[in-house]
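Just one chain is shown here, as structure tokens, and it is the form predicted alone.
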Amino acid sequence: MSGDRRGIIGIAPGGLSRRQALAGIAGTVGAVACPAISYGQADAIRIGHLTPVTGFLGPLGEYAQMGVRLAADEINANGGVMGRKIELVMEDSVNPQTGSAKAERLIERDKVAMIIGEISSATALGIGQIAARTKTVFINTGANSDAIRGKDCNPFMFHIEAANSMMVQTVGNYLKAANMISGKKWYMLTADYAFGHDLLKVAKKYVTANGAQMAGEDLVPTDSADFSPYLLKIRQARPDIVASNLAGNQITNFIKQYAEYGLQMPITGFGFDTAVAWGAGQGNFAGIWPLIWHHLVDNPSSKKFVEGFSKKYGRLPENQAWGDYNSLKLVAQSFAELKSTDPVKLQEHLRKGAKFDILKGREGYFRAYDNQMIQEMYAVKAKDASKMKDKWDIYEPLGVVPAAGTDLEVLAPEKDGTCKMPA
């Protein structure tokens, strides 16, 4: 693909809307589905950003783009890094094949210093393989599959996003306390792709180990918007608990239609993003769910992020925006500390225990075993509709996992030897 297909666009006040960012898609296919969008100037440090902004994960990708743009704005407003501005080269990853092609193009043609982004576990795997081959750092901000931290790990792929096992353990603590696992019959709906398959495996292992029985399970195609066949099966099965292993706007449709059907069984989920619950409409959200971060975290740096994001975009940030925002901030901090943008030096720095303010009560760090960010996590419980102040006020925090004073690594994926990370 020739370089002249890429639009070079300056940062407009308030950033680009999703509609603007996707302009020019019509009439293109495959790896040219979305031309790169570059923000910057000569002698800038180029950062590649890849995430899906079309398809069932598109609503989350929109928040990812907003988060990374806000981080770039703040870094550049404070003089950049080593006197150089940050330039974002942004792409719609679309699907695994296209995402891999665009990652290679960002590295080989656009000469980015590193890559941030992704939500699909299948696409993240492909990007990670290219990162390893080209020795370019890739920070995964939204893909949860344990496998990409296990057998598919590599020294140049890092994960600020939590693994599926971390999400399951986080919400599991509160489900056990609410007597929703032991002796209960569970029915699970699962996204039919790499992330969902991985999450189903981890979730089933956890609930059955804690005394639950499976009343039923279904794989749901990622393009399915009608949940009535599954809801009818759930009604017939009469489980005690209904659980979501869904993703993106699948969760939005499930939550909304579950409420419309008037089913009374408690629901929960092991994978979750705030944006998909906001999309279901006020009063439809229910249950207990895990989150890597939420806008109610009571921390000075978190409150500052919420204020800055809300001022720029006119809405609250959600967890996907958190991941991409923090990834660019910690990379900029690392470049400044290293006084270099060398990718090998960056990889070594991140793997040696460097700690970062990630808008939580405790700092986070990447552990060298699998390059997973070790950090606090949270669970939330849906508010009663009568207690919601507005469409954003849908849940209340349940607490922090692990508890204060407990080693953060107790929540991390097990070191089972499947990750064969070179020294």
Second form
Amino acid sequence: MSGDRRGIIGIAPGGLSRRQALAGIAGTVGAVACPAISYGQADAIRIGHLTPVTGFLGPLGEYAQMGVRLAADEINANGGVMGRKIELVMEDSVNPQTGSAKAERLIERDKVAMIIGEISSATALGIGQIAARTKTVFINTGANSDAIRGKDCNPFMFHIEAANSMMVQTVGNYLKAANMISGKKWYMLTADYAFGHDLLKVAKKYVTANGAQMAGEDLVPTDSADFSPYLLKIRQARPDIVASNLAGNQITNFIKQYAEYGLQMPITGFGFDTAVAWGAGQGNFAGIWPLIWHHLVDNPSSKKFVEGFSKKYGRLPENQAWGDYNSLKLVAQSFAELKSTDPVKLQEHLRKGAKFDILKGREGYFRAYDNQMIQEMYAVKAKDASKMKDKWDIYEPLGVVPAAGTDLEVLAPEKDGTCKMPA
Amino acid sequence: MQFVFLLEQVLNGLLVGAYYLLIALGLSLIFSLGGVVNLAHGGFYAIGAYLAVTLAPRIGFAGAFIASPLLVAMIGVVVERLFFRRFYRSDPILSLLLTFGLAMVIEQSLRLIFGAAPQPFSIPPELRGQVLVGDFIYPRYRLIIFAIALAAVSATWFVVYRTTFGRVVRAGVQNPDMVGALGISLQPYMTAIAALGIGLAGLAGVLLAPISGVHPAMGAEILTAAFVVVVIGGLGSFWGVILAAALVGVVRGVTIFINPSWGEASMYLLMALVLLVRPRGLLGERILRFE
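Alternate state requested, the form predicted in complex with its partner chain (shown: the form predicted alone):
Full assembly next; the chain just shown is listed first.
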């Protein structure tokens, strides 16, 4: 409703002077009023947020929404950006078709300054294409597929979320140290959609390059709730290691039923979200897993985030909340530094390697090659059930990669030339 | 060796069929008697699971196992009295709309109250462990589910086929007007059948909560499979639903053994095949008012 009203003001004869007046108050007449006609007109800066809150990724989407809301609250409590409040326009992206349609509507009708969100790699691809066409910045906070950083990359799609290959390299470091790769037989279960296919490719390449053999691999439809036929196949194949390339609720079901069948092979996974492991329940979680961030990361800004989140929502934040929280924070910081919400300027600023505090030991930046956020990564190991203090206390940190003093970019996807940014 | 592996999948498929059966049976009962296609059935299954998660820490798993299905059945009574009852004689599309809406209300309510994240819940420690038969492995808990499902289905069979109550219900399925002409009001029977069917969904929810993710959309996940079972089995057929549940469990298991990405699709192919050969379903009865 309010969007329509603003739209009318925007085309009314008096609209331009009103816009200029507002811009004048912000002290940025030249920067805002001229090119960004549709962006300077509202009192608030509208940010679009799209993520699946229903379906098998829904549990993660909920954390994404909590994260971005917390960031907006903190920014607004500190006086907003250039004196303007942040206003979130949030939608359930549902599936690739709906997600694309909603992205278009957010941009055309709601006139959002940029879009944050998404978890599904298939939907992120669609939103990314719309971002490129409309020259609107989209920060992907949860889709891992290497392909959207490779052949499907574009200058307006940024990735704060780690690429599949970063997750694989991260956990791979620890698996190598635990002597779980070389000479071992691996069995992989993979989510049967864009993300899983992409992850399987990267994971298989990594473990076989490091001396492992494949004992088997199965694709699992995303609506599969019963894993028993897969578990029987795994037991029959007698692998040394069982690895998950699953996603969302699949991981919860897999962890629960793996424990139910009492299979003894160590498990690990290349894609992971804390929320789905918390949901597995006592005595079920096991293995070594990679994470882009977790609530035990030990530094002051991370602790402050955990504290603020817990206070607002009564539960701990996890990696998905981290992504959406930091995306809005870094966009707000960029707007303030640029003194503008112009999307092209934002895009240039981010691509120039601006550094951001993303609650980690070292600052992160988007690299210009593929717009991937270059950053520290973590791995965790399941805690013994008897040592858990409460239902949140399911793992202990294994450390951070790359090691201090090493170039952060060693984890990033190879610059193999598949991403060709239009100049 | 391949044959042994396949046999293991077949037997496991029968176990999995038991879960489908618990949900499909109630669905079939409610449809047969009232002509209401209950799209909210998965919602009641989810309520059963969430009740188990909420009640178990307070009254133990055994207590929750008894209390949750009863509470869900009571919700069933209310829903029947308030809503279903108005749609028995109307165009099925209206009851479809109603129950579809109800399913969304239930899912979103669970999301509002508990959040979208899965609720932690495990098998009670005393029910954990596996049973090895030769080289075949069966988690103890799954065998318990199977036994309880068999008991529940047998009890339902007894009520429907061996009691006066059941005789009236079966007469009502075939010819409600004649039952009315004989001076029997079907209303209390309808309420009882709705409570029974919905209670069974609640029971399935409690039983499956420890081994599958407890999240708001869990009902939608299993409902489609239950519908496939009802359609394959044939409407109004008690044995048809049982046969179909076993068949769907086995076909899915065997398909996953051979080509896993077809696992979920296999049951729809099976349904299409059955409908082509026998449009009424495997053991479907001829029900005059649905022809």
